[in-house]
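Just one chain follows, in the form predicted on its own, and it is written as structure tokens.
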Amino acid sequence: MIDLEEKVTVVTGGTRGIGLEIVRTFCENNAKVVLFGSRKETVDKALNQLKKEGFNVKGYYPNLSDFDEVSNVMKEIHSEYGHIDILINNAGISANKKIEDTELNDFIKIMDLNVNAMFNTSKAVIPFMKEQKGGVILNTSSMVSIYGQPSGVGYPASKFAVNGLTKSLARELAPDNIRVNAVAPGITKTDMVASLPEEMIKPLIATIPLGRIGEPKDIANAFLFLASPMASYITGVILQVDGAARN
């Protein structure tokens, strides 16, 4: 167990998947967690699920793409809690279409959610975290950012703007004492991954030298031990948990 003190904790996109399991660990080593969900009926669905394993979570649903409602959440959090020491970006949307597919209204959507929220909620908390003189913010991003993918090239290109993100404000920000970091996750056994048909996953195992999909409880771990004091003197990682798996 990682103690983190308390430390009040935003997750965005925490009410499944990766998210969900980030909360949960985050519970598990004694932070207070404060859950962000696209919609009113998601995020009352993941706090009776965490209620009934004994974890204590806040929720909220903000629209992220709107700096002015981000901000006015975030302050009723500072408000309440008197500090908000950690900020996972984590909601995101993914892409596969072939770009002859793909309308621009699409390729908008994906860098408002992926790349323009987290701006919106990195700016909304960087002052309070200024004003205690510490924080940390971290960023989902994706094995897509290093090796791009065959198609869909709205995500891949917005997780390589998460990535100039998390680095160039890890170099802003650590005169104030602001340690700003990524996780780049694998194939992660989510739910949309858990339900492909065995003749999908073996092929992807193939391409992973440890011989496995990683775990939700991976990535939620590897974003456990950034925010933690044991990453005192890291910032401005892209931190790959994929299994070795490279294209």
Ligand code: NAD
The other form holds:
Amino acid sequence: MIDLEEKVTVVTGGTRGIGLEIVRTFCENNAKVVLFGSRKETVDKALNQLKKEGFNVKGYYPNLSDFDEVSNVMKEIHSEYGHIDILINNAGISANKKIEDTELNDFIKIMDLNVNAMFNTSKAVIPFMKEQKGGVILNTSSMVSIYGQPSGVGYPASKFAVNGLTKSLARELAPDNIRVNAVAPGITKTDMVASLPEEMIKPLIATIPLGRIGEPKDIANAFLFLASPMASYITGVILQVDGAARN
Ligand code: NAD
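Structure of the form predicted in complex with the ligand (previous: the form predicted on its own):
Now the complete complex, all chains and molecules, led by this one.
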């Protein structure tokens, strides 16, 4: 166990998949966790599940595209706990259509959640982190941010932007003792992957030297490490957690 000393941790996209496992892992390691989801029903479902497991977590569902809404929720969390120590920008959607079947609006929708929302949540917590002279921002990237992918161009484009945002904010915020890193998961067992056709998954596994797709816990553990004092000299890094997949 790593003792996160009741650090207040906000996790976007925390209702299922990788985000829910991050929430669970941070609770197991003594963080105070607040999760964000897209709707009341999914947030309530996740909170009930976590309660059954013995974890007391709070939840919100701000529209991540609306800076004022995000900022108000962050202010509410800050006034309740007195600080926000760790922000995990994990909410994301993917795409797999060919470009000729993709409308500009589909592209904009992906950029809006995967990139613009990350800008909004980060901008909303940075003043608190500066004031308290420290913090950690962790972003969920993807292995497609290294290699691209053969369809669904908006998704890799958004994750390349996530890496740019991560590396640049790391440099901008280092003097304020705020570390900014990203985890770039390979293919991981979540709903996002369950919706992909079998013929797309099988050949992917064949390219993974460790011979399996990732479990949400594999990814959550990387976030835990990067959030912990063990990573105190690490910032601006895109940590690949992908079984050495090279796609
Ligand atoms: P998932 O679909 O299981 O979960 C997505 C999460 O994002 C949910 O909690 C959902 O509430 C939230 N979300 C979706 N749309 C939203 C919206 N409009 N507003 C607010 N929240 C919204 O997906 P996952 O596989 O757990 O993916 C989580 C992150 O990991 C994403 O950023 C994804 O790009 C990244 N990722 C996943 C894989 C994989 O193979 N599963 C690989 C690489 C990167």
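Since we're looking at a predicted model, the values are computed, not measured. Whichever C-alpha set is largest while still superposing within 1.5 Å between the two forms counts as the rigid core. Numbering follows the first chain given and starts at 1.
On a core-based superposition, does Gly54 travel 2 Å or more at its Cα between the two forms?
-> Comparing forms between the two forms, the Gly54 CA shifts below 2 Å.
Align both forms on the core first, then report whether Leu204 has a C-alpha shift of 2 Å or more between the two forms.
-> The answer is yes, as the C-alpha of Leu204 shifts between the two forms by 2 Å or more after core alignment.
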